[in-house]
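This document starts with one chain, in the form predicted alone, laid out as structure tokens.
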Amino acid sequence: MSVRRWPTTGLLLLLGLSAAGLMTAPHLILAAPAESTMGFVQRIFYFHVPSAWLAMLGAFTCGGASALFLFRGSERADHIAHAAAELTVLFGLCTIVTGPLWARKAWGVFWQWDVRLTTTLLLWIIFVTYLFARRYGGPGGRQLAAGLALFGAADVPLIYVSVSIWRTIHPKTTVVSTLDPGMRPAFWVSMLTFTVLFLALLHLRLGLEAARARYEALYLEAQDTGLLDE
């Protein structure tokens, strides 16, 4: 029986870069100039935007891998989709927690049914539902979850363009390009660090999935050879 083993060199590199970034980014964030209106609380921006970016990246990854699973029956693609869905839920939760903390200072309330906030919350709910469908959906649970992933991936472009199409109180997508030059190092180091961390977590989760597949294969082989018979 041949089972793919995951290399450790790439993982160690990703973890090392993540650790370096997590140690460097806070210093850059504290050194960045304060925003004139919101002051210190605006620094949530350096965590909120990378979290939102990775939630959307996870959704796209899950949606693409789910399409390969549905139309080509790729088990490896299904493993990638499952791992990406978990990361979408994780970073999506970071987004919908940091967003209201920032909004309380900027808007005076924790939540508004703004189109971008609502579609982001919808994305998170879709991928929570994806995980429940996989676990409790029965024999067709994986296919049902894959269909949900496609729907979730379609929500990502809507999230991005929502601030340009509808009237919204959320900052426009141009906010990054208009950042104060002193804020840019902190922002881009944060984005890079979170992205590398996402890749490291995805790598670890796929390694776990490979170990689970190996265990199931060994269990079935033991059943076939009668080793589990009493």
Given for the second form:
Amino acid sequence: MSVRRWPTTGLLLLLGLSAAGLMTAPHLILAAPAESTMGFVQRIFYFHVPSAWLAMLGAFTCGGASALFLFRGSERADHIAHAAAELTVLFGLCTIVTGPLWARKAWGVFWQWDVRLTTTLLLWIIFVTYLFARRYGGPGGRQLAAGLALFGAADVPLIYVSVSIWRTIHPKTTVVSTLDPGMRPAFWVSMLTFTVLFLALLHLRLGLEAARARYEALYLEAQDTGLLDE
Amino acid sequence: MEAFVRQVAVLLAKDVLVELRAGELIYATLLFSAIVVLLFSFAFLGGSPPTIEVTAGVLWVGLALAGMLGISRSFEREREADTLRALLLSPVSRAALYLAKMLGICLLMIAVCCVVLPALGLLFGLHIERIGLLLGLLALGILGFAAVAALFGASLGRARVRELLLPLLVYPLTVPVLLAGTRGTYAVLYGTEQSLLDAARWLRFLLVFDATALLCGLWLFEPMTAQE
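Mind pulling up the form predicted in complex with its partner chain next to the form predicted alone we just looked at?
Let us now look at the entire complex, which starts with that chain.
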């Protein structure tokens, strides 16, 4: 088992990029034109949409990795799934906290039983349960969680198309392609920064998981050779 | 194919026979479903007649609560005697085992329905004109619920906090069933031309959900029940 140098150049690059992005994005967001009806509150959009996109990306990553774990028994895939699930919960929380703040101004209420809101909340709950099953499930918990993640990933396309199929009050997906040119730099820099941050966190989390696996293997080895007996 | 159907039938008959001899599970579940409806009636009926929205909700939540009680008990019984492991080791196809477990859960939930529906008629003044549509919604809803519950119930295996985990895993995944069931039942009870069209739409939604859940179940049952 080789010990990798830490932090790796890739991680440093990701962290540097996300730090630079996080410093530039607020200026761009403030410089972007204010939306006529929503005013200042509309700027939540630059935070809300990237969070939602990453929650969905995380769910998808977790689902794919869980399938690899279930069918191939790949340990690394299991680590990826675990890390991605945590990020889904984190960014999902950002989404469902910023959403109601925006909704209070746009619709006058914090929460509406709308299809997209419901499916997003459902996604978040599924991945919280995923973490619960892994944390407290014991030996069989990993398989259960992996099965859950696959169902969770199936929810993602539903969230994405929900605004087009059902009549909902949530803004449609086309809002991005019809964005005011002045808002584009702020929006895309936010998207990019969040995505790089996501990758950096995923990378960090995977390193931690690999270290833990190595520690467990070493512990078992030490136990086998009788080093821990006295 | 014929052998497969026979395997499913034998496994299902075994579960039914075990239950008929023991009896504990079915009576407890039926009693519990009556109690659930009663509790809801205490919570909602304060003199004014309940709206059909409440009645539709009570029907489906009662079904989900009572069903879950029976389901977790049935898998716990399998685990106590380690019979599920014996079944997994025996030369039956995993798909047959999954389908038999799923059909067993369906039977249990149909029994629950037989208690909840009359109780709703008695306490909530449930009056159904389009019984066919409602039965269709119930049948598809139960199928979807059972398809998810059988998969996770059988895969609990050696997991800790099993009795806590099962509802946590199954309820979020069956939210679409509860949602479609409640909205569909509401539409049936409302009874206008337009709302019946709505009910038919929820019926189709349930059909899609059931197909997806069944396919996922058949696909995931084998790797998920594999013990580490």
